[in-house]
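In C-alpha coordinates, the next block holds one chain alone, the form predicted on its own.
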Amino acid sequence: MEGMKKNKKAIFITGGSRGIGEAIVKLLKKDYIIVAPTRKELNLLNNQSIENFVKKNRNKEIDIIINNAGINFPQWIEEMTDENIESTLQINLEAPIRLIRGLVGYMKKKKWGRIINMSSGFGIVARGKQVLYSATKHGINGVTKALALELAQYNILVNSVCPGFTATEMVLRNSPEKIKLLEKDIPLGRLSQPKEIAELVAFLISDKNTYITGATIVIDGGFTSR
(Lines of atoms letter the chains of each structure in order from A and count residues from 1; the text may use other names and numbers.)
(Lines give C-alpha, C1' and ligand atoms only; values in the text may rest on other atoms or scores of the structure.)
Protein backbone atom coordinates (compact mmCIF):
# COMPACT_ATOMS: atom_id res chain seq x y z
CA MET A 1 0.00 0.00 0.00
CA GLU A 2 3.03 2.24 -0.08
CA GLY A 3 3.32 4.97 -2.70
CA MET A 4 -0.30 5.02 -3.76
CA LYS A 5 -1.13 7.69 -6.34
CA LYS A 6 -4.05 9.86 -5.36
CA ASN A 7 -5.20 10.73 -8.86
CA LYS A 8 -7.20 7.52 -8.49
CA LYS A 9 -9.32 6.40 -5.56
CA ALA A 10 -8.02 3.40 -3.64
CA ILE A 11 -10.09 0.28 -2.98
CA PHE A 12 -9.35 -2.19 -0.22
CA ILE A 13 -10.95 -5.56 -0.99
CA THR A 14 -10.87 -8.96 0.67
CA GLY A 15 -11.26 -12.17 -1.29
CA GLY A 16 -10.05 -10.52 -4.48
CA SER A 17 -8.32 -13.56 -5.97
CA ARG A 18 -11.32 -15.57 -7.15
CA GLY A 19 -15.04 -15.59 -7.82
CA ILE A 20 -16.92 -12.32 -7.42
CA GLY A 21 -13.89 -10.64 -5.86
CA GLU A 22 -11.73 -11.49 -8.86
CA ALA A 23 -14.41 -10.10 -11.17
CA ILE A 24 -14.55 -6.88 -9.15
CA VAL A 25 -10.78 -6.47 -9.28
CA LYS A 26 -10.68 -7.18 -13.02
CA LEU A 27 -13.45 -4.67 -13.74
CA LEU A 28 -12.11 -1.86 -11.55
CA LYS A 29 -8.31 -2.14 -11.75
CA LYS A 30 -8.01 0.34 -14.64
CA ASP A 31 -9.82 3.13 -12.84
CA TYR A 32 -8.89 2.49 -9.21
CA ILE A 33 -5.88 1.55 -7.14
CA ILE A 34 -6.61 -1.96 -5.88
CA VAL A 35 -5.37 -3.15 -2.51
CA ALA A 36 -6.14 -6.88 -2.33
CA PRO A 37 -3.97 -8.53 0.34
CA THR A 38 -3.06 -12.19 0.12
CA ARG A 39 -3.85 -14.57 2.95
CA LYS A 40 -0.20 -14.34 4.01
CA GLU A 41 -0.60 -10.57 4.33
CA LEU A 42 -4.03 -10.76 5.97
CA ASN A 43 -5.44 -13.94 7.52
CA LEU A 44 -9.09 -13.24 8.24
CA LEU A 45 -9.30 -16.24 10.55
CA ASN A 46 -6.76 -14.66 12.88
CA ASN A 47 -7.67 -11.49 14.77
CA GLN A 48 -4.04 -10.76 15.52
CA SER A 49 -3.30 -10.82 11.79
CA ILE A 50 -6.17 -8.42 11.22
CA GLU A 51 -4.97 -6.08 13.96
CA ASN A 52 -1.40 -6.19 12.64
CA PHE A 53 -2.61 -5.34 9.13
CA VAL A 54 -4.77 -2.51 10.41
CA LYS A 55 -1.97 -1.10 12.55
CA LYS A 56 0.35 -1.09 9.55
CA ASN A 57 -2.18 0.50 7.21
CA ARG A 58 -4.38 2.61 9.49
CA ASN A 59 -3.13 5.90 8.05
CA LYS A 60 -3.14 4.88 4.40
CA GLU A 61 -5.48 6.67 2.01
CA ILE A 62 -8.22 4.08 1.55
CA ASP A 63 -11.34 5.55 -0.10
CA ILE A 64 -13.41 2.39 -0.50
CA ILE A 65 -13.74 -0.82 1.50
CA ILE A 66 -15.23 -3.94 -0.07
CA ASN A 67 -15.70 -6.81 2.38
CA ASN A 68 -16.05 -9.60 -0.16
CA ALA A 69 -14.39 -12.66 1.40
CA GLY A 70 -16.76 -15.27 2.74
CA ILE A 71 -17.14 -18.97 3.45
CA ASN A 72 -20.08 -21.36 3.54
CA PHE A 73 -19.94 -24.96 4.74
CA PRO A 74 -23.59 -26.09 5.04
CA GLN A 75 -24.37 -28.37 7.97
CA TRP A 76 -27.53 -29.46 9.73
CA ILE A 77 -27.73 -27.93 13.20
CA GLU A 78 -26.98 -31.17 15.09
CA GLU A 79 -23.98 -31.90 12.84
CA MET A 80 -22.51 -28.43 13.21
CA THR A 81 -18.90 -28.42 14.40
CA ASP A 82 -17.38 -25.83 16.69
CA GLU A 83 -14.74 -25.15 14.03
CA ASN A 84 -17.41 -24.35 11.44
CA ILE A 85 -19.26 -22.07 13.84
CA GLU A 86 -16.12 -20.16 14.75
CA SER A 87 -14.67 -19.85 11.25
CA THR A 88 -17.94 -18.80 9.59
CA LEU A 89 -18.71 -16.15 12.20
CA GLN A 90 -15.11 -14.94 12.09
CA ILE A 91 -14.67 -14.57 8.34
CA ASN A 92 -18.19 -13.51 7.38
CA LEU A 93 -18.99 -11.15 10.24
CA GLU A 94 -16.28 -10.37 12.78
CA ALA A 95 -13.45 -9.73 10.31
CA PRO A 96 -15.43 -7.16 8.26
CA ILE A 97 -16.34 -5.27 11.44
CA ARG A 98 -12.71 -5.19 12.58
CA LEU A 99 -11.46 -4.09 9.16
CA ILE A 100 -13.97 -1.27 8.87
CA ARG A 101 -13.15 -0.13 12.40
CA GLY A 102 -9.48 0.03 11.54
CA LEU A 103 -9.56 1.50 8.03
CA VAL A 104 -12.45 3.97 8.01
CA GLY A 105 -10.45 6.85 9.49
CA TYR A 106 -9.24 8.34 6.20
CA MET A 107 -12.77 8.33 4.77
CA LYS A 108 -14.07 10.19 7.80
CA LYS A 109 -11.27 12.74 7.56
CA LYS A 110 -11.86 13.25 3.83
CA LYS A 111 -15.66 13.21 4.27
CA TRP A 112 -16.07 10.84 1.35
CA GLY A 113 -16.15 7.08 1.26
CA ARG A 114 -17.89 3.92 0.15
CA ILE A 115 -18.26 0.63 2.00
CA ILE A 116 -19.67 -2.50 0.38
CA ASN A 117 -20.45 -5.56 2.47
CA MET A 118 -20.97 -8.62 0.31
CA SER A 119 -23.98 -10.42 1.70
CA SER A 120 -26.15 -13.06 0.03
CA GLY A 121 -29.66 -14.03 -0.95
CA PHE A 122 -29.48 -16.06 2.24
CA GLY A 123 -29.27 -12.76 4.06
CA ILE A 124 -32.86 -12.27 2.88
CA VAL A 125 -34.31 -15.80 2.94
CA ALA A 126 -33.03 -19.11 4.28
CA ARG A 127 -33.09 -22.85 3.73
CA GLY A 128 -31.96 -25.98 5.54
CA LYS A 129 -28.28 -26.43 6.43
CA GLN A 130 -27.72 -22.67 6.12
CA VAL A 131 -28.04 -21.65 9.79
CA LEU A 132 -24.49 -20.30 10.04
CA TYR A 133 -24.34 -18.67 6.63
CA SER A 134 -27.75 -17.07 7.00
CA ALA A 135 -26.88 -15.85 10.50
CA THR A 136 -23.74 -14.11 9.27
CA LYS A 137 -25.35 -12.65 6.16
CA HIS A 138 -28.37 -11.34 8.07
CA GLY A 139 -25.82 -10.00 10.54
CA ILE A 140 -23.74 -8.17 7.95
CA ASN A 141 -26.93 -6.56 6.62
CA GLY A 142 -27.55 -5.25 10.13
CA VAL A 143 -23.99 -3.94 10.28
CA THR A 144 -24.59 -2.15 6.99
CA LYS A 145 -27.72 -0.40 8.21
CA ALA A 146 -26.18 0.68 11.51
CA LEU A 147 -23.00 1.93 9.84
CA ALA A 148 -24.98 3.83 7.22
CA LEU A 149 -26.60 5.80 10.01
CA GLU A 150 -23.35 6.32 11.90
CA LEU A 151 -21.27 7.38 8.90
CA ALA A 152 -23.80 9.44 6.93
CA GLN A 153 -22.52 12.64 8.54
CA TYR A 154 -19.15 11.93 6.89
CA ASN A 155 -20.65 11.35 3.43
CA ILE A 156 -19.70 7.67 3.62
CA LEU A 157 -22.23 5.45 1.86
CA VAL A 158 -22.58 1.90 3.17
CA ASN A 159 -24.48 -0.82 1.33
CA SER A 160 -24.90 -4.58 1.23
CA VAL A 161 -24.95 -6.50 -2.05
CA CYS A 162 -26.86 -9.78 -1.93
CA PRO A 163 -26.04 -12.06 -4.86
CA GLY A 164 -28.07 -15.16 -5.53
CA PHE A 165 -26.58 -18.31 -6.97
CA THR A 166 -23.54 -17.19 -8.95
CA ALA A 167 -21.17 -19.14 -11.18
CA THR A 168 -18.31 -19.17 -8.66
CA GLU A 169 -16.24 -21.99 -7.18
CA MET A 170 -18.55 -22.10 -4.15
CA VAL A 171 -21.58 -22.91 -6.33
CA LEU A 172 -19.91 -24.82 -9.15
CA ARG A 173 -18.53 -27.39 -6.71
CA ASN A 174 -22.06 -28.84 -6.77
CA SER A 175 -22.88 -31.60 -9.22
CA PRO A 176 -24.32 -30.64 -12.66
CA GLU A 177 -27.61 -32.18 -11.53
CA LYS A 178 -27.69 -30.01 -8.40
CA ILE A 179 -26.90 -26.90 -10.42
CA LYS A 180 -29.79 -27.65 -12.77
CA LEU A 181 -32.08 -27.90 -9.74
CA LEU A 182 -30.78 -24.56 -8.46
CA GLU A 183 -31.44 -22.95 -11.84
CA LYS A 184 -35.04 -24.20 -11.74
CA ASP A 185 -35.49 -22.19 -8.52
CA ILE A 186 -34.32 -18.99 -10.26
CA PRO A 187 -37.03 -17.20 -12.26
CA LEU A 188 -34.49 -16.09 -14.88
CA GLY A 189 -33.44 -19.73 -15.21
CA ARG A 190 -29.68 -19.38 -14.86
CA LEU A 191 -26.86 -18.62 -12.46
CA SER A 192 -25.60 -15.06 -12.39
CA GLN A 193 -22.12 -14.33 -13.70
CA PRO A 194 -19.55 -12.75 -11.36
CA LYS A 195 -19.18 -9.79 -13.72
CA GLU A 196 -22.87 -8.95 -13.28
CA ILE A 197 -22.32 -8.60 -9.55
CA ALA A 198 -19.15 -6.60 -10.15
CA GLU A 199 -21.04 -4.13 -12.34
CA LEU A 200 -23.46 -3.41 -9.50
CA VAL A 201 -20.58 -2.89 -7.07
CA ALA A 202 -18.91 -0.57 -9.58
CA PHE A 203 -21.96 1.69 -9.61
CA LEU A 204 -22.40 1.71 -5.83
CA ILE A 205 -18.81 2.82 -5.18
CA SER A 206 -18.76 5.42 -7.95
CA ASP A 207 -19.46 9.13 -7.86
CA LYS A 208 -22.68 8.34 -9.72
CA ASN A 209 -24.08 6.94 -6.50
CA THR A 210 -24.83 9.95 -4.36
CA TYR A 211 -27.87 8.84 -2.36
CA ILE A 212 -28.03 5.06 -1.90
CA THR A 213 -26.92 4.09 1.60
CA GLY A 214 -28.08 1.59 4.18
CA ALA A 215 -29.53 -0.53 1.41
CA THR A 216 -29.61 -4.30 1.07
CA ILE A 217 -29.53 -4.70 -2.69
CA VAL A 218 -30.55 -8.08 -4.06
CA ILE A 219 -29.19 -9.31 -7.39
CA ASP A 220 -30.46 -12.86 -7.70
CA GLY A 221 -32.48 -13.32 -10.89
CA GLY A 222 -35.68 -13.20 -8.85
CA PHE A 223 -34.82 -16.08 -6.49
CA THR A 224 -35.91 -14.31 -3.29
CA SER A 225 -39.13 -13.08 -4.91
CA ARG A 226 -40.75 -16.51 -4.77
Ligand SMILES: NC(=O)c1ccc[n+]([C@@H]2O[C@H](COP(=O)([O-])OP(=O)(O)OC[C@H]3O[C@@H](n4cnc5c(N)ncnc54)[C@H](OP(=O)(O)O)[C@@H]3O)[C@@H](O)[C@H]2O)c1
Given for the second form:
Amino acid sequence: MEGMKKNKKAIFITGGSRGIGEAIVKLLKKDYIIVAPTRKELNLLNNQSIENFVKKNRNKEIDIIINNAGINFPQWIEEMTDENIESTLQINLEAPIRLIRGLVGYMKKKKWGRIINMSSGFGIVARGKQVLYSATKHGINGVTKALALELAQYNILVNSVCPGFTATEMVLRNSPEKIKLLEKDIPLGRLSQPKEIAELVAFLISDKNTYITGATIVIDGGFTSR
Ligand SMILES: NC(=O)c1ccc[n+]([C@@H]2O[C@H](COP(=O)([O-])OP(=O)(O)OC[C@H]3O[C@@H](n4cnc5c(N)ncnc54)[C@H](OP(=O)(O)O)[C@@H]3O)[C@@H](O)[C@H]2O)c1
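Switching from the form predicted on its own: structure of the form predicted in complex with this ligand?
To see the whole picture, the full complex is given below, headed by that same chain.
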Protein backbone atom coordinates (compact mmCIF):
# COMPACT_ATOMS: atom_id res chain seq x y z
CA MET A 1 0.00 0.00 0.00
CA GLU A 2 2.91 2.37 0.64
CA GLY A 3 3.39 4.87 -2.15
CA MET A 4 0.07 3.92 -3.69
CA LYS A 5 -1.71 6.47 -5.81
CA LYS A 6 -4.20 8.26 -3.61
CA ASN A 7 -6.87 9.30 -6.06
CA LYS A 8 -8.93 6.54 -4.50
CA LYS A 9 -9.66 6.27 -0.78
CA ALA A 10 -8.47 3.14 0.99
CA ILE A 11 -10.74 0.86 2.99
CA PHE A 12 -9.50 -1.58 5.59
CA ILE A 13 -12.14 -4.27 6.20
CA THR A 14 -12.21 -7.41 8.35
CA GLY A 15 -14.17 -10.51 7.37
CA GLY A 16 -14.02 -9.66 3.67
CA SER A 17 -13.82 -13.32 2.63
CA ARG A 18 -17.49 -14.24 2.97
CA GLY A 19 -21.00 -13.03 3.67
CA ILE A 20 -21.66 -9.34 4.26
CA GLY A 21 -17.95 -8.46 4.09
CA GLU A 22 -17.58 -10.12 0.70
CA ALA A 23 -20.62 -8.18 -0.58
CA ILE A 24 -19.07 -4.91 0.66
CA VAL A 25 -15.76 -5.69 -1.07
CA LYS A 26 -17.55 -6.63 -4.30
CA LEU A 27 -19.62 -3.45 -4.31
CA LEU A 28 -16.76 -1.07 -3.47
CA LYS A 29 -13.66 -2.52 -5.11
CA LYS A 30 -14.06 -0.47 -8.27
CA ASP A 31 -14.07 2.87 -6.47
CA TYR A 32 -11.78 2.20 -3.51
CA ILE A 33 -8.47 0.56 -2.68
CA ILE A 34 -9.45 -2.43 -0.54
CA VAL A 35 -7.27 -3.87 2.19
CA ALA A 36 -9.00 -7.09 3.23
CA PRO A 37 -6.53 -9.38 5.00
CA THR A 38 -7.19 -13.09 5.10
CA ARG A 39 -7.41 -14.81 8.47
CA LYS A 40 -3.85 -16.02 7.91
CA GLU A 41 -2.67 -12.41 7.60
CA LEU A 42 -4.82 -11.17 10.49
CA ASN A 43 -6.33 -13.60 12.99
CA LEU A 44 -8.73 -11.63 15.14
CA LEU A 45 -8.69 -14.34 17.81
CA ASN A 46 -5.08 -13.55 18.55
CA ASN A 47 -4.04 -10.17 19.98
CA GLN A 48 -0.43 -10.73 18.90
CA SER A 49 -1.62 -11.17 15.31
CA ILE A 50 -3.66 -7.94 15.60
CA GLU A 51 -0.76 -5.97 17.07
CA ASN A 52 1.65 -7.32 14.42
CA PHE A 53 -0.78 -6.32 11.67
CA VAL A 54 -1.22 -2.86 13.19
CA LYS A 55 2.54 -2.38 13.52
CA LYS A 56 3.02 -3.28 9.87
CA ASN A 57 0.19 -1.03 8.69
CA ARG A 58 0.27 1.85 11.19
CA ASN A 59 1.67 4.32 8.66
CA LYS A 60 -0.45 3.19 5.73
CA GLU A 61 -2.96 5.57 4.24
CA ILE A 62 -6.19 4.02 5.49
CA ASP A 63 -9.15 6.41 5.16
CA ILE A 64 -11.94 4.04 6.18
CA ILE A 65 -12.14 1.20 8.69
CA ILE A 66 -14.93 -1.37 8.46
CA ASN A 67 -14.96 -3.73 11.45
CA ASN A 68 -17.18 -6.35 9.88
CA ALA A 69 -15.95 -9.79 11.03
CA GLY A 70 -18.07 -11.35 13.73
CA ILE A 71 -19.11 -14.68 15.19
CA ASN A 72 -22.20 -16.00 16.96
CA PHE A 73 -22.44 -19.40 18.63
CA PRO A 74 -25.72 -19.27 20.58
CA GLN A 75 -25.70 -21.12 23.91
CA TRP A 76 -27.85 -21.10 27.05
CA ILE A 77 -26.04 -19.40 29.92
CA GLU A 78 -25.20 -22.60 31.81
CA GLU A 79 -23.98 -24.37 28.68
CA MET A 80 -21.62 -21.57 27.71
CA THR A 81 -18.07 -22.76 27.15
CA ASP A 82 -15.05 -20.70 28.16
CA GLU A 83 -13.89 -20.82 24.55
CA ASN A 84 -17.17 -19.32 23.32
CA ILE A 85 -17.04 -16.56 25.95
CA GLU A 86 -13.46 -15.65 25.07
CA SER A 87 -13.72 -15.88 21.28
CA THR A 88 -17.00 -13.93 21.00
CA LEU A 89 -15.77 -11.08 23.22
CA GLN A 90 -12.42 -11.11 21.44
CA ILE A 91 -13.58 -11.11 17.79
CA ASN A 92 -16.73 -9.00 18.14
CA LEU A 93 -15.53 -6.40 20.63
CA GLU A 94 -11.86 -6.37 21.60
CA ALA A 95 -10.43 -6.79 18.08
CA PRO A 96 -12.35 -3.79 16.63
CA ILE A 97 -11.16 -1.57 19.49
CA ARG A 98 -7.52 -2.65 19.01
CA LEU A 99 -7.73 -2.17 15.22
CA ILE A 100 -9.21 1.31 15.47
CA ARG A 101 -6.62 2.26 18.09
CA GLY A 102 -3.84 1.15 15.80
CA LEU A 103 -5.08 2.43 12.45
CA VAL A 104 -6.91 5.71 13.11
CA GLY A 105 -3.75 7.85 12.98
CA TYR A 106 -3.82 8.63 9.25
CA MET A 107 -7.47 9.70 9.34
CA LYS A 108 -6.74 12.08 12.23
CA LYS A 109 -3.82 13.55 10.31
CA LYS A 110 -5.92 13.99 7.15
CA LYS A 111 -8.93 15.28 9.07
CA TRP A 112 -11.19 12.96 7.12
CA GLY A 113 -12.30 9.46 8.01
CA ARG A 114 -15.12 6.97 8.28
CA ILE A 115 -15.43 4.06 10.70
CA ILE A 116 -18.16 1.43 10.47
CA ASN A 117 -18.71 -1.13 13.21
CA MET A 118 -20.90 -4.02 12.08
CA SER A 119 -23.32 -4.51 14.91
CA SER A 120 -26.66 -6.33 14.80
CA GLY A 121 -30.36 -6.15 15.61
CA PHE A 122 -29.17 -7.97 18.72
CA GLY A 123 -27.28 -4.79 19.55
CA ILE A 124 -30.73 -3.20 20.02
CA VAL A 125 -32.92 -6.06 21.28
CA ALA A 126 -32.04 -9.53 22.58
CA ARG A 127 -33.23 -13.14 22.66
CA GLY A 128 -32.44 -16.20 24.78
CA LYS A 129 -29.13 -17.91 23.92
CA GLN A 130 -27.82 -14.55 22.69
CA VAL A 131 -26.09 -13.42 25.90
CA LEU A 132 -22.59 -13.25 24.44
CA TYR A 133 -23.56 -11.95 21.03
CA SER A 134 -25.90 -9.31 22.52
CA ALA A 135 -23.22 -8.26 25.01
CA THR A 136 -20.73 -7.67 22.21
CA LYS A 137 -23.16 -6.00 19.81
CA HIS A 138 -24.62 -3.70 22.49
CA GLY A 139 -21.00 -3.09 23.49
CA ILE A 140 -19.82 -2.15 20.02
CA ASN A 141 -22.66 0.38 19.80
CA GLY A 142 -21.20 2.00 22.92
CA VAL A 143 -17.79 2.03 21.26
CA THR A 144 -19.33 3.75 18.24
CA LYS A 145 -20.97 6.47 20.32
CA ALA A 146 -17.93 7.24 22.47
CA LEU A 147 -15.61 7.24 19.44
CA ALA A 148 -17.93 9.51 17.46
CA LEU A 149 -17.55 12.04 20.28
CA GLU A 150 -13.76 11.65 20.44
CA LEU A 151 -13.21 11.83 16.71
CA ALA A 152 -15.74 14.46 15.59
CA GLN A 153 -13.05 17.14 15.95
CA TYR A 154 -11.05 15.30 13.24
CA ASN A 155 -14.01 15.03 10.86
CA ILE A 156 -14.09 11.27 11.36
CA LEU A 157 -17.64 9.90 11.31
CA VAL A 158 -18.25 6.69 13.26
CA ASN A 159 -21.38 4.60 12.90
CA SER A 160 -22.78 1.18 13.75
CA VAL A 161 -24.76 -0.77 11.17
CA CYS A 162 -27.27 -3.19 12.70
CA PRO A 163 -28.43 -5.81 10.21
CA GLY A 164 -31.26 -8.20 10.92
CA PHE A 165 -31.17 -11.79 9.67
CA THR A 166 -29.06 -11.84 6.52
CA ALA A 167 -28.53 -14.67 4.03
CA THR A 168 -24.97 -15.65 4.99
CA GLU A 169 -23.39 -18.73 6.54
CA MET A 170 -24.19 -17.32 10.01
CA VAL A 171 -27.93 -17.77 9.33
CA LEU A 172 -27.98 -20.31 6.48
CA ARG A 173 -26.29 -22.93 8.72
CA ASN A 174 -29.72 -23.27 10.41
CA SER A 175 -32.25 -25.86 9.17
CA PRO A 176 -34.76 -24.73 6.49
CA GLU A 177 -37.53 -25.06 9.12
CA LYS A 178 -35.68 -22.75 11.52
CA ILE A 179 -35.07 -20.22 8.73
CA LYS A 180 -38.81 -20.27 7.90
CA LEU A 181 -39.55 -19.52 11.56
CA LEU A 182 -37.06 -16.63 11.51
CA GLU A 183 -38.68 -15.23 8.37
CA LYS A 184 -42.10 -15.33 10.06
CA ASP A 185 -40.66 -13.04 12.74
CA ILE A 186 -39.50 -10.45 10.16
CA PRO A 187 -42.18 -7.94 9.06
CA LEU A 188 -40.85 -7.91 5.48
CA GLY A 189 -41.09 -11.73 5.54
CA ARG A 190 -37.60 -12.55 4.23
CA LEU A 191 -33.92 -12.51 5.10
CA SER A 192 -31.92 -9.59 3.76
CA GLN A 193 -29.35 -10.14 1.05
CA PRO A 194 -25.75 -9.17 1.94
CA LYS A 195 -25.78 -6.61 -0.90
CA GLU A 196 -28.59 -4.67 0.81
CA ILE A 197 -26.33 -4.19 3.85
CA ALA A 198 -23.38 -3.30 1.60
CA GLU A 199 -25.40 -0.51 -0.07
CA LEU A 200 -26.01 1.13 3.32
CA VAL A 201 -22.32 0.87 4.21
CA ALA A 202 -21.43 2.39 0.83
CA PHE A 203 -23.51 5.46 1.62
CA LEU A 204 -22.25 5.86 5.18
CA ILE A 205 -18.56 5.83 4.17
CA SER A 206 -19.04 8.11 1.18
CA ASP A 207 -18.65 11.88 0.92
CA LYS A 208 -22.46 11.98 0.63
CA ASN A 209 -22.65 11.22 4.34
CA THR A 210 -21.73 14.50 5.94
CA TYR A 211 -23.76 14.50 9.15
CA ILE A 212 -24.48 10.97 10.39
CA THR A 213 -22.13 10.05 13.22
CA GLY A 214 -22.52 8.15 16.49
CA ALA A 215 -25.60 6.46 15.06
CA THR A 216 -26.73 2.85 15.32
CA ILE A 217 -28.50 2.34 12.04
CA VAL A 218 -30.91 -0.57 11.89
CA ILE A 219 -31.45 -2.43 8.60
CA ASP A 220 -33.60 -5.39 9.55
CA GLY A 221 -36.84 -5.58 7.55
CA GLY A 222 -38.67 -4.27 10.63
CA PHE A 223 -37.50 -7.05 13.03
CA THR A 224 -36.64 -4.76 15.96
CA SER A 225 -39.82 -2.69 15.54
CA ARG A 226 -42.00 -5.42 17.04
N1 LIG B 1 -25.72 -12.74 8.92
C2 LIG B 1 -26.52 -12.12 9.74
O3 LIG B 1 -27.71 -12.45 9.83
C4 LIG B 1 -26.04 -10.98 10.58
C5 LIG B 1 -26.99 -10.25 11.29
C6 LIG B 1 -26.57 -9.19 12.08
C7 LIG B 1 -25.26 -8.86 12.15
N8 LIG B 1 -24.34 -9.59 11.45
C9 LIG B 1 -22.95 -9.19 11.60
O10 LIG B 1 -22.39 -8.93 10.33
C11 LIG B 1 -21.00 -9.26 10.32
C12 LIG B 1 -20.70 -10.19 9.17
O13 LIG B 1 -21.50 -11.34 9.34
P14 LIG B 1 -21.68 -12.46 8.22
O15 LIG B 1 -23.05 -12.98 8.40
O16 LIG B 1 -21.23 -11.94 6.91
O17 LIG B 1 -20.66 -13.56 8.78
P18 LIG B 1 -20.06 -14.87 8.07
O19 LIG B 1 -20.65 -15.08 6.73
O20 LIG B 1 -20.19 -15.93 9.12
O21 LIG B 1 -18.52 -14.46 7.88
C22 LIG B 1 -17.75 -14.17 9.00
C23 LIG B 1 -16.51 -13.43 8.57
O24 LIG B 1 -15.71 -13.17 9.73
C25 LIG B 1 -14.40 -13.68 9.51
N26 LIG B 1 -13.79 -14.20 10.73
C27 LIG B 1 -14.33 -15.04 11.64
N28 LIG B 1 -13.42 -15.34 12.58
C29 LIG B 1 -12.29 -14.67 12.26
C30 LIG B 1 -11.00 -14.59 12.83
N31 LIG B 1 -10.66 -15.27 13.94
N32 LIG B 1 -10.07 -13.81 12.23
C33 LIG B 1 -10.35 -13.14 11.09
N34 LIG B 1 -11.56 -13.18 10.50
C35 LIG B 1 -12.51 -13.95 11.08
C36 LIG B 1 -14.61 -14.84 8.55
O37 LIG B 1 -13.38 -15.15 7.91
P38 LIG B 1 -13.04 -16.66 7.43
O39 LIG B 1 -13.60 -16.79 6.04
O40 LIG B 1 -11.55 -16.73 7.49
O41 LIG B 1 -13.69 -17.60 8.38
C42 LIG B 1 -15.66 -14.27 7.61
O43 LIG B 1 -15.08 -13.43 6.64
C44 LIG B 1 -20.71 -9.86 11.71
O45 LIG B 1 -20.18 -8.88 12.56
C46 LIG B 1 -22.07 -10.28 12.19
O47 LIG B 1 -22.16 -10.33 13.59
C48 LIG B 1 -24.70 -10.64 10.66
